[in-house]
Each structure stands twice: as structure tokens, then as C-alpha cells.
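Listed next as C-alpha cells is one chain, alone, in the form predicted alone.
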Amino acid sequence: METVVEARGLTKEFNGFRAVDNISFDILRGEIVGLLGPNGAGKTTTLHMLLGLTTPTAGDIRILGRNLEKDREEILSRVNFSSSYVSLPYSLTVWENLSVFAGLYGVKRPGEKLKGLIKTFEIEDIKDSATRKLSSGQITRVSLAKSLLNDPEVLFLDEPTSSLDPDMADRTRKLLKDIKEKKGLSILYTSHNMKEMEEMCDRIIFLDRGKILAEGRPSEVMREFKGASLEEVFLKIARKEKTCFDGADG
């Protein structure tokens, strides 16, 4: 199967502090990979390096067969990103925000695309509202709509459903899995909702203190750390219980 994201020896230091410590991993086409770990584990820094927002101290990144450092513009035209924590221009309306991004991505027939995504994420009633007036859940839906404007081949999602009500969160997960199955979309997914990660992810990468602590299918990670659920594994690692390493390699 085709590899669409390759990270090799990825390292990032801030004033002598190593936030990400020599990690390597791949993402395959049509695969959803979950990036997990306690706060400060290095998840956001890793995402920012993959998006070209932060320059690695060391290591190489290849996305869709191209080097991120050399071919950043081409790569970014074929990927996208959504986060519950990224602000959109507050003075613009929802429609204006999405129109600007559609122009940046060179979307053909942008009006048609916008209407479809606005309907999908049920934001028709706020499309003419200034972004500053929106609730956190509404902004999340707008961000998700933005992330699908260019029909990305790779999607980076940082806590994409954290502000959504259970109904919209469920429908968003189903939509993403449907796009994955039909179009081979690859997703790197972070969330603190462990049940969501079990449901969504083909594979899990567990970070702790900037290093990869475990990698594999959710069931394999649970078995390695003797946890009945990903939540139990997460708590063991986050609380640094001695038993969290029982059965782990090395």
C-alpha cells in the first residue's frame, strides 16, 4: 500500500528542551492514524512540523512522495487541517471565510462546493454571520468545512470533535470514514476522547515525553499495556504507574 506521510528522525527542540525526540512513523493511503499522549507529549509540535508551521531541529518529512522543505507549496495544496483551537478571521462572515480559503486552494466552482459543505455541516443558518459571533461548536463546524474544501488527500485533525454535540460528532466521524473508504483519504487524528480513537483509528501512535512509547492497532496497544480500553492505557501512561510498562517491549 502507498505511503503518503513519512517522518524520519523527527526532532524539535525549544531552548534546549526536546519536545519531540527522534520519532519515525508512516501513514498509508486510506489509513486513519491516531496520535495520542498526555498534554506535553509532543502531539501538537509534531502536527505543526508536518504542516510546515514549525521547522524541525532534525529529521525529514515526505508527504505524497515529496520533501516538505523543498515542495511545501505543492504539498499544502493537497492536504488540509482542522483544529478546534485555531481561530478564523473574526470580522469575516462564514461564507466570506470559506470563500477566501476556496480561492487560496484554487477550488473550481467554489460556490457549489461551499453550498455542499455548508449543508453537510448544517451551518446554513449562520453562513452570513460574522465569525466572532459564533459559538465554539459552530466555529468547529466551519473549520471542518474549510478542511474539506480542496478534497485533500491527507487530512490533519487536532481534536476535531471536541466542541461538537454528540449528534454532530457522530455524523462527522461517519462522514470522515465514508470519505476515507470512497476516496482513500488518509488522516492523522488527535483526540482526548479515547472511545472515539478506538472507533476511528486503524492504528495508534502513543507519544510520551516526545518519544513513541507504543504503536499498533488499538487492540494491540491495549494488549501490550494490559488495558481493557485505550482510556485505561492512557491513564496508566499519564499517571506514570509502574504497571504501565508491564508486558511492553524493551
Given for the second form:
Amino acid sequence: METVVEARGLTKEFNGFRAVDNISFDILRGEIVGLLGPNGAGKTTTLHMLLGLTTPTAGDIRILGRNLEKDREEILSRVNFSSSYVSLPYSLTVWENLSVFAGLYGVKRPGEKLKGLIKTFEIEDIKDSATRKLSSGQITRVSLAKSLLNDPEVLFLDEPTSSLDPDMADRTRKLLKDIKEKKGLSILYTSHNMKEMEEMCDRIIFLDRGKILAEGRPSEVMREFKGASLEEVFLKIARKEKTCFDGADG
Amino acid sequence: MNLPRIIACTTRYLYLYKRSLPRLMEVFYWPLLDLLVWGFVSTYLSGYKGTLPDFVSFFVGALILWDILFRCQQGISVSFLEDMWSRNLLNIFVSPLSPLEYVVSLLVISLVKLVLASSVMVAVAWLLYSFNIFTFGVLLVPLVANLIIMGWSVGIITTAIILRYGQETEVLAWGIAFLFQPVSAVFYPVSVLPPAIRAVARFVPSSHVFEGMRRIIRDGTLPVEELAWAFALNAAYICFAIIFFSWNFREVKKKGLLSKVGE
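Swap state to the form predicted in complex with its partner chain from the form predicted alone:
All chains and molecules follow, beginning with the one already shown.
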């Protein structure tokens, strides 16, 4: 299967502190990869390096076969991003916000595209509302709609369902899986919801103190760390129970 | 009334000033600038023997032209702040938009704001004070162009500083243009300034623009030398501003600060 994201020897230092320490990984086309780890593990820094928001201290990033540093514009027009920590201009309506991003991504026939996404994310009733009047769950849905405007080949999602109610979160997960199946969308997913990670991810990358502690299918990682669930594995790692590291390849 | 609560609340404001040089500077900034500008205006007026030449044109014209510089600077900085306040910067910079394209869009919006603000000012000046700025004729074009370019330079540099040092420097967006007001000699000739400040004024494009404006009102002639100075300085400053922004943008990416702007 084609590799859509290649990270090699990725390192990021901030004033001598290594937030990400020489990590390498791939994401294949149509694969959902979960990036997880305790706070300060290096997830956000890794995500931001892959999006070109933070310059790596060392290492190479290739996305869709191109070098991120050299072909930033081409790559960013074929990927997208959504985060529950990032918002949209408050004074603009939902429709206006989505129109602006459709322009930024060069979406052809934006009106049609917007209507389709607005229907998919069930935000028809708020499409003319100012973003400042929306609940955090509604903003998350608009943000997810924005992230699919350009039919991305790779999607970077930072805790995409954290503000959604269980029903909408479940529907969003199904929608993302559906797009993945139909269009071969690849997703790099971060979440602190371990059940969600188990359900969504084909593979997970477990980061701790900037290094990859484990990588594989959720079931493989659980077996490796002798945990009944990803949540149990996460708690063991976060609380530094050294016994659980037996057999881990760190 | 609960004294400890009042003290706690006051302390909260004092903490803000303790660690923020821009906030601390702001305490002294406005009174000092007011004193400088109005002090020089007073010096000019008190030293003038006889009737002032075309008083309304000197002051109202100067005010309208000064606003051009101010609006252009603010049009850029405040539009950037809007993205920062709405936590939208990451969405923008993960899109294919390049930093240069972003800056150009800020320049365009600053022009739109300028046209709207200037239209109102020009109309009110004409209605209330019978002052028609268009009596400058085509000579107005190089004056305005220079003020726009200087406003852009200051705006781009301000935006780069806010991008780099975050929310605590956003006070610059509101006040940095006024730093240039005393040395721009907006309401008085450069000759009023003390020698040291006059030397600084020589390297401020707007001082040449306002000297030029006064020459046009007084003699009706094109102030070629002043305009040449203004254009040359502006060309250097706009190039510096773009280089400064690009360098800061790279530094911000190196330091991973893009996601922290606005916090």
C-alpha cells in the first residue's frame, strides 16, 4: 500500500529540551493512525511539525511523496486539519467561514460543496448564525466540515470529538470511517478518549517523553503492555509503572 | 466592602504590569507623547509672529493625512489581531496560503478600511470646516502614497512583533503609530523640533510628507526633494518590514510559537 506520510528521524528541541526525540513512522493510504501519549509526550509538537507549523530541529517529512519544506503549498492543498482547540472567526457566519476556507483551498464549485458538507454535519439550521453564537459542539462540527472542504487525502485531527455529545461523536466517527473506506482517506488522529482510539485506529503510535514507546495495532499494543484496554495501557505508562515496560522496545 | 478581595483584585492587575514591559511602557507612553506633540505645537504657535497662514488647511489637512498613516498601520495589525483573538491562525497557516499572501491580504483590507475612514473624514472636513483636501490636486497622490507605504511598514513590523511575542505586545497595534507623531512634525514644521529630534525626523518618511504638505499650502509648488526623501526611505523601510516579518515567521515556526499566539 502507498505511503502517504513519511517521518524520518523527527526531532524537536526547545531550548535544549527534546520534545520529540528522533522518531520515525509511516502512514499508509486509507489508514487511520492514532497518536497517543500522556501530556507532554510530544503529540502536538509532532502534529504541528507534520502540518508545517513548527520547524523540526532534525529529520525529514514527506507527505504524498513530496518534501514538506520544499512543497508546502502543494501538500497543504491536499491535506487538512481540525482541532477542538482551534476556532473560526467569531463574527462570521458558518456559511461565510466555510466560504473563506473554500477560497483558501481553491475548492471548485464551493456552493455545492458547502451545501453537501452542511447537510452531512447537520448544521443547516445554524449556517446563517454568527460563529460566536454556536456551542462548542457546533463549532467542532463546523470545523470538521471545514476540514473536508478540499476532499483531503490526509487528515490531521486533534481531539476532533472532544466537544461532541456521544451521539454526534459516534456519527462523526462513522462518517470519517466511511470516507476512509470510500475515498482512501488517511487520518492521523489524536485523542484522550482511549475507547475511541481502539474503535477508530488501524494502528497506534504511543509516545512518551518524545520517543515512540510502542507502535502497532491497538490489540498488539495492549498485548505488549499486558493491558486489557488501551486505557489501562495509557494509565500504566502515564503513571510510569516500570513493570509494564517489560518487553517494550522503547 | 471586603478589603482583602479588593487587594486581591488590584494585585491581579499589578502582576500583569510586573512581567510585561509593553504594558508598563504604555503607562508612560501616552502622557509623554501627548506632552511632546502639544508641547511642540505650543512652541510653534507661540513663536509665530503675525497671522498664521491658512490655519484650517495646516491643521485639518494634517489631521486627515495623519489618519491615513494610522489607518493603514491599524488596518494591518488589527486584522491580524482578529485572527489571533478568534484562535483562527492555525487554520490559516495549515491552509496553502503563504505568509506573503497573508500579508498582502492584510494590506488590501487596510486599503479598504482607509477608503471608508478617509471618505467620512474628507466629507466631514468639507461640511464643517469648508476644507476641501482635493484642492491639493494631483500633488495629493504622492503624499498619500508615502503615508500608505509607511503605515504598511509600521503595521507589518508590529504584526511580526505580536506574532513573535504574543498577546502582551498587542498594545503596540493601538499605539505604535503615535510613536512617530512627534517626529513626523504633523502639526508644526520640523524646524520647531530640537536638533536631536530633528536629526531623527530626517529619517522618518512622514516628516517629509508633512513638510511637503505645508510647502504645497504655502507656495503651491511640488516639494520634489521632500518627496524624493520620503519615497527613498519608504522603499527601504517596506523592504525591511517584509524581511523582518519573514525572519520572525521562520523564528516563530522554529520556536513552535504559532499555536501559542493569542494565549
